[in-house]
Amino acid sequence: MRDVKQDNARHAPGERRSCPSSTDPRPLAAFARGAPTLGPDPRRPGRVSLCRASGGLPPVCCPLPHAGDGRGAQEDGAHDDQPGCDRAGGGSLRPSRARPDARDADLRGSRLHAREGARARARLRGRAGGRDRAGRGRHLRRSHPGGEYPGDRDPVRFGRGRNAAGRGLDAVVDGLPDPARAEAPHQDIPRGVPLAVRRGQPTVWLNPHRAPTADGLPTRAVSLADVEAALARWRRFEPLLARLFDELETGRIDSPLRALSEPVARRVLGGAGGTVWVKADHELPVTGCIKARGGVYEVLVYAEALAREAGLLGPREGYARLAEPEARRVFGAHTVAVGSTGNLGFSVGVMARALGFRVEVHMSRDAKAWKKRRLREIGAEVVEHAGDYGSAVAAARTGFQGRPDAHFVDDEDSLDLFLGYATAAFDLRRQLAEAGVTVDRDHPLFVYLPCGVGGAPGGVTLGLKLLFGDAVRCIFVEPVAAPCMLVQLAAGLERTVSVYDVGLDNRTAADGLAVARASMLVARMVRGLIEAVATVSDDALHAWLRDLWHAAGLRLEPSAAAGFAAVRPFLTALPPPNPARATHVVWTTGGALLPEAEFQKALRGSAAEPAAE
């Protein structure tokens, strides 16, 4: 379709354009009031445009597909990023929400922190550029009244407003911004991301790319044989783990599967039929979080390779030998590093320090202070970075690249981590069988998995699909402010996309899920496998955390409550054909080792502790 921007560019800067009119005065009256208006498009006979004026600026006109020209679907898909229009779902278009005028912008500006407000005013005067949270420059284009402006590429940083939940929100401007709102995200918002997601509203995104498991699994880089080999490695290390950790009598790191009582299950399901189980990885021994499945496993893989190279593991040597001084001297000459929001760093750190490795954990400066203290207490070095989680991971990855005396556990791009998580599916299958739960086409299994960068839920999903095929439906759950996997899958896999790119701020009480950019390795793995991604609010996380503590005795951190908040919205969006035959498993991810003071804050729904130490 012809681009509106190209037509706009023909008008001189500052030239006022008239709205396409008709002989009917009603559209013109609506247009004069600033309301979205339909009218014939003078540039294309027989076509209709959606027009809107705001704040005395010229209108933005978005051509609409003609009902009978046979091109509607194609042009509709090409229309997502036109200024002033938003995808309404189901292939239709609707006008964007009314844009605030300059007075609204002033009110929003009054809520900025003083420092940010001063920077914003300086940038509006053209004196400053900007950087995003990861330290990358944001080169955004300012609109001028004539449409596109050749050569105007001033770098502009996001302005900070507030969203409906009271958190900071990067202002999103539809169409042409007026000068009071010049600080806006890039107008080339990734296509396919639902409007509700961009507005930070709870959403259920049903995956349009889901394919039959038999079609998708052969194309994945990980096979059933790979996961079975990882499971065999876990078994070889059980004697060593039992020797190193008193709580591991059998040497096996696994969590219980708990059935919720009928009253609690009914609240979780919203009255729908079925049973609800909790895969209680918040009680996982040694680390109290799901990250042990991947983090501990990758440290063991590295230790095994070093031990074989040093001749410590002969054909008849048991793995318990790796706890002896000779092995510790070998491991002590090496460093294990990781970038983490806290739980992965702790899991890697506990295992690596137990074997004698030096440990570096790279974290964002605003990560929880108690998580940093806990790492230092086990002898890990904590390196803080000014940016967010992604910045910490990128800096650590660069710093350790090519070092023969070190290993970097890459949460965004590690197959070993992924395989460690995938083996959890075998534990769940065994536990369901012991509980007499049938999983097949007529008795579907729904699994709700909190998602940050994606490694843990992605690995579990692949493992479950390898074992149960299409009988299992996996739903990822993310905070409304940090739906990085949803944004990436909805926008496509051609390039990486962050939540900042769609105007979200990545600020959430679920700090373990506060990730701006999903792992592309995982996104490619799960694109055709997951059923949906649901986003949930912080208020919902706190409400479920309190309810589950008082009604079921589950001691969770906010991130771990995400799955419970998603069950009812998902079942409303896609109810199973026979709800009574469905089994629902909510996977909890952490909380048993949460300090009491932090747990009480979470119960009250109060703000997290200051990050600075």
Ligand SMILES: Cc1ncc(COP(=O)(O)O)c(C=O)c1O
The other form holds:
Amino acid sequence: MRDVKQDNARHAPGERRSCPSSTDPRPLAAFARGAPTLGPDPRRPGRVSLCRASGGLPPVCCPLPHAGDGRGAQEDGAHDDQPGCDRAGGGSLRPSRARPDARDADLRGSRLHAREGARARARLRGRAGGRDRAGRGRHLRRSHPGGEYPGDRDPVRFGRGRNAAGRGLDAVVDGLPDPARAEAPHQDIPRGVPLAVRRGQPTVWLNPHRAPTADGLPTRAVSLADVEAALARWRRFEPLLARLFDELETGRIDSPLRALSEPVARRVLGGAGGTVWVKADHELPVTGCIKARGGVYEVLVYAEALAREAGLLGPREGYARLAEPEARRVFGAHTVAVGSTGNLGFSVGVMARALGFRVEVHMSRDAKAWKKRRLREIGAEVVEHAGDYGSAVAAARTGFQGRPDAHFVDDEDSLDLFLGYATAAFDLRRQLAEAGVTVDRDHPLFVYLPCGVGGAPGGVTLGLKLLFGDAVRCIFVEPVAAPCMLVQLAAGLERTVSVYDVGLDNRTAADGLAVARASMLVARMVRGLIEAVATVSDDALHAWLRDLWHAAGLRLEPSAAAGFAAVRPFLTALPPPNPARATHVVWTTGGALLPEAEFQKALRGSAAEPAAE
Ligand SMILES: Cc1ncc(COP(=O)(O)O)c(C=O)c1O
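Following the display of the form predicted alone, present the structure of the form predicted together with the ligand.
To see the whole picture, the full complex is given below, headed by that same chain.
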């Protein structure tokens, strides 16, 4: 939630904070500053949903840029009727420097804020769903033509309003002013993070920073040529990989793209139309999870550099030579280290051990015991840390700094990892083409990606954006207790923010996603690229995990089921114009190698149990 004091300090005394009309020529400073509020959906004219405008203030109805073209076109239409539009209590439009008397203004402002917030909430409830017996606003559910679905038990909060034409609207009503924040205006809560997120409620956060791909692609970071070079490296290593791993006949690490059957797809979509595919990285050979795309790739980069340095890769040498004793001697004098929730450690560990490296995996003491056991079985040294995943990474990073005989795979800050993930986009493009799926402006592709520290979904997103441009829409999915990317993007990139900073505890059954602080490298990369971040509850993960096992035979770990739990909430918040023409790809990121006992436990839905056994 935006800091009340700053917002109020931005208003000159007596300034009328009005709702700008659609013809208001003033720049959308409030929107650009990026705090949440309720207003016309920038992507869908006539719709209302969570967007970010002048934060911390009552809901504002602003003309917002169309994200469709992202060029800041003004929204037309009589938006007074939109739920949450408040002509009397609109948002700040002109940023101004904090005044010396800002503290008093803060306090005055916070009271004003609380009153206006209460009025706005009451107004919204009146339109959105009436009142319950206790006088609290209730949130209407949409009827789901597709029938009961596992996420039904914890939907995003929806409201129902009317647009100017009198038609019903669906509204994501999160992001309203936060009374607690108003009562404690000086607490150091990061701004911009919607109240619903901070309360741990499933939420769809529509990314106000999304820009047309051409503008949103990071300018100085990764280009298509970089991703193509990474793909070429994978290809060079195929003979070696085929030699090292029996299951890799071609030496290619890729997963199938599976179509979901009609009835299951209908449940996932809630009758919205379109087709649903599963990008089955839970079946990825060698490691059974998406992290192999980055982890294996980075080990190959390191091995290639060492081998060249040692003269093992002359112009005529094939890469299969790196499985020979001579190369193993070179690698054996080096250590590959990584901090991990488990799956990255396993991916790095399997590849590095296969080449003969020493391996150290730094993990939180809370990480799954079976993941540690499995790492030890492949000959990796597991170092346990008292804190969470982030502190394990930090400790390992420090420990390996400056060591010439070691390479630290930095899950939070590695471009090589990122490039490895990004190459997955080429596989998906090929598979979609083979399946006869058209992806273009009229046939959008929606991709749902579970997000932990951000590298895997971020890399895939970048790769897809480079290949499909604006035709692809990527949605990150995080657990309600660990929405680190949402929190970071919503709060802004000026400083790092953790989920603890907003009162969440990072405890989730989705251990691969139990990350308190997102990678800043990734946050910067994806800020302009992703469509939304959805948060989902552990109960929803377990429900989908069960459903997909029984109905589709997908054997997933809880993290990997996250994408399914997000589809309906996302489509309700931001329905595509022609749903029947949309293709949805849910990325299932891990699970095939889950021990049977663990899988059975996940099926029983023992949510958020302590990870250590
Ligand atoms: C199964 C699974 N899915 C998704 C992710 C998320 O990847 P990232 O942490 O790169 O965002 C992880 C991370 O370990 C994972 O193990």
